[in-house]
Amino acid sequence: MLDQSLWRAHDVPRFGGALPNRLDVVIVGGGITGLTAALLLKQSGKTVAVFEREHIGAGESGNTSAHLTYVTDLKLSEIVAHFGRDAARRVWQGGALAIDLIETNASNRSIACGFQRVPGFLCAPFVEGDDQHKDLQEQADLATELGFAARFVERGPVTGRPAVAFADQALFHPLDYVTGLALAVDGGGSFVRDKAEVGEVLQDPLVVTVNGENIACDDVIIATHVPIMGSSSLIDATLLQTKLYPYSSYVLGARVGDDAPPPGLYFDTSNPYYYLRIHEERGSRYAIFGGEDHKTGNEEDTESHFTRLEATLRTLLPSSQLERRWSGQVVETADRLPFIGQTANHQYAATGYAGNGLTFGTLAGMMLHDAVMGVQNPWRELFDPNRKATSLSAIAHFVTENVDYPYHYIADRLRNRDQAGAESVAPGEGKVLTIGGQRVACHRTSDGKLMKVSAVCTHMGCLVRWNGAESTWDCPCHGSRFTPDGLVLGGPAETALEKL
């Protein structure tokens, strides 16, 4: 079984090529919503520049299960008593929206992403539970009220148990359409360009340095899963990461027979819920299995997830051949809703989709193009990165995931100390020992080769943790991930662990 998404099958283009020395806009980060922005961007007539740490859909937007649905992890029921009627209509038709965009930009480009619409359905649990029959009626019945296609079905798909069916959710390529919109960039007075790492952005005048090099401009968008801090602040960068809360979410990509649903999106209502997609793909049907989301980094065990993803999906599909395992990691905000806007003078970001991240990372893209150009959009005070958490439960959710800094940074401290030396390591594992008074990350390759790098993550001072599932270093206090030679998988750390 390959570890690796099956987005990642074949390999994308490379974008190379010399640096721009002045244009009107720099975006950080080359996935959905950086490249959704910048085609935006240059179809009004600005000059663009993306810049990608790695290569095109690297980070999450090729981690991702591919559902594109404006069907939020947050129960519009709930965003309905936290907002507002007007402001639930509001966030459901932002993900109507972006879907429409990646299918007018699929077709008027000629995009080959296999984009397809296709039904959604909100079902009962899976596995255990209640039926839910009341809640989903409701939920349907409300969802109708706002403009919705939804109805309530009796015996819904996978299980058989009530459901909501929702019309026009789709299914797609997420790498073969981000690599498309970044053709459509590149050119033109315009760039895109990988391993292009951004250093830092000046202010005064707005600089950012990529690659060692300076590149002036007007505008800078920070379009990377959780924003680096550009030219916030310590302060203000330290506040919105703790109104940020990375999940590590797993993912199985399985052949199935006959007994699978038709295409489409299934997701169910458990906590925290599974999900599933249908399509076809080389002439049978293909299944894309997830769910078993922990907060990153919080986990000893993280094979267990998956292998109880396995039992949980062969459970509903018999048929299954498993092929592909990978995770991915989402991002939760305190009131649940996205962070999309304006966070310094001319700078902009956008993260903390939750389970949307192709449905708000396309929003996002819409958002950030109408904030550069000074147009009114009408997510934007729904979305104010800078908004305060009102709600009772919103408060309360801030509260609660903000003790894993404080408990993580000292309990780690405080933990009995691994005084084993490296010989115990063994290959293919990762362990915290204490070297020369030192805390030591240490990984021994298949070959035998023993990696040691620094076990304190370089955003806020905890320590990490071996992932065994997927061969990373976590921390548990923000989420950030680091190779096992301590190279950024994802932020907020934006520094390599000290190699020892």
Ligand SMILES: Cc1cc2nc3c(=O)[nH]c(=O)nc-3n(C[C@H](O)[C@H](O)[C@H](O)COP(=O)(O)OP(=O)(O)OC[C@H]3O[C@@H](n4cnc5c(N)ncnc54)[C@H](O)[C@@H]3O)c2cc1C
Second form
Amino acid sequence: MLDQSLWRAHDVPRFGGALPNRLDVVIVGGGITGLTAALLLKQSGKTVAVFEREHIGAGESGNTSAHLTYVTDLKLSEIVAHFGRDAARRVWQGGALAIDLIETNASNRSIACGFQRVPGFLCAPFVEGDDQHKDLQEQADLATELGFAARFVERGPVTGRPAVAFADQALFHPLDYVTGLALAVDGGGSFVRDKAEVGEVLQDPLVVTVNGENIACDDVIIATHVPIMGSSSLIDATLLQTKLYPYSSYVLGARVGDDAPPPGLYFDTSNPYYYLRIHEERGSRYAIFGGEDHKTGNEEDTESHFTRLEATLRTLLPSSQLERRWSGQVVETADRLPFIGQTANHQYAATGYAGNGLTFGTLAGMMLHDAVMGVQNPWRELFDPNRKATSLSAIAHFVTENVDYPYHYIADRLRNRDQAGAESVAPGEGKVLTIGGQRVACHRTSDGKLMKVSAVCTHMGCLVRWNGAESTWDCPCHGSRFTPDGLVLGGPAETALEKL
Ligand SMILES: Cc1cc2nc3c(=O)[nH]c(=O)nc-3n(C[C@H](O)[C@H](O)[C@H](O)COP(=O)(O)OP(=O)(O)OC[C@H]3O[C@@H](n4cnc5c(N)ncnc54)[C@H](O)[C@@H]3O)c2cc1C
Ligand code: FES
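Now that we've seen the form predicted on its own, could you pull up the form predicted together with the named molecule?
First the chain shown before, then all remaining chains and molecules of the complex.
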């Protein structure tokens, strides 16, 4: 079994070369958000540079399950209840428009990313529980009233239980798509550069440091999934980061037989929900099945999530022949709508997409383009990063989610002072030990080498935990993730764990 997403089987070209001195717009992050914004801005006559720390698609755009749907994780009726019917219609219309833009880009730029229109199904729980007949019927009626092509189905696909069918959703190969965007951006006075890490964003004049070099620009877009803060805007970004809650999600890739439904998108109403994508590859069907989400860094036994996911897939599709497994992070907000827009003078960010980041990320590309160009945009107020929590339930959610930070910060320091020595760490294992009064994150590689880094998260000081399923150090407070030797894999932390 390969521990890598299906998409990463395709090569991604590298974008090296000299760094420019000055540009109209600097974009930090080479995922779907940054590259969509970059292409639109270039098309509008701006010179742009996309700086990517690793390589194009290295972040969650390469870990996704790649459903293109306007059906949000947040139920339509809940969006209506919290924000009203117009806002709910606008949120879903944003998703539909994003799918249209991806289709247009793929077609106009000849991006061979396998874009294909398919139906999407919101299904009664795949595994157990009530069949939610009434609720699904109501969701279908509401979607129809708001102008979306939805239809209640008594016996839906996958399990034969009720479902809502949505026409005109889509699937594609996300890495091939973002690669196509990057190739279209690079050249003609604009740049894509990988292995280019942005460290600071300094104001008056606006300067971005890339691999230690200063680059001047008029506007900066932070498209790093969880926004980096840079020392100059420490307080604002820290506040934004504490409004974000990363969740880990697990995915399996399997060849499937005739028991699989036709190519399409299938997601259920359980909590956390399961998502299944079926597509065809070289004449045979392939399933991507995900779920088992939990708040990042809050589970000791991460491996058990893969085990349960596998058991569920085998129940649903007994013909499954597992080939791959991978996981990644989705980012939630208090009111469960994304934050997209201006965060400081000439600075913009986009985050908080939950499991809809390919469509919201594409919509964010359009919104950030409009913000830089000074054009009004219909989603601006709705997704404004400075909006106040709009309902009591959102405020309650905010409080509940941030309860973890002070709790873990204090509790982790008081308990589990494991006095065992480093020899207790078996090959492949990771443990936080107390050595010389210090909390040390120890990992032993499969060939017996011991790696020791500080267990103190460089974001706001919580203690990291070993994630055995992914071989990473994860922070339970705001979800930062680090490699076994302490390098940052995912923010909000921006600095590596101290090597010991
Ligand atoms: C398991 C899983 C399943 C999902 N399924 C779906 C789905 O079916 N449909 C859907 O719509 N969404 C889905 N999502 C969500 C979606 O994939 C993400 O929300 C989306 O890809 C985020 O795109 P992005 O461009 O904002 O961020 P990313 O793709 O994460 O890109 C951010 C980039 O910024 C770079 N970076 C970070 N810091 C710096 C720095 N200092 N300097 C330079 N570069 C930096 C990173 O290396 C990274 O490449 C899923 C996510 C996961 C994890
Ligand atoms: S992610 Fe905030 S303290 Fe670690």
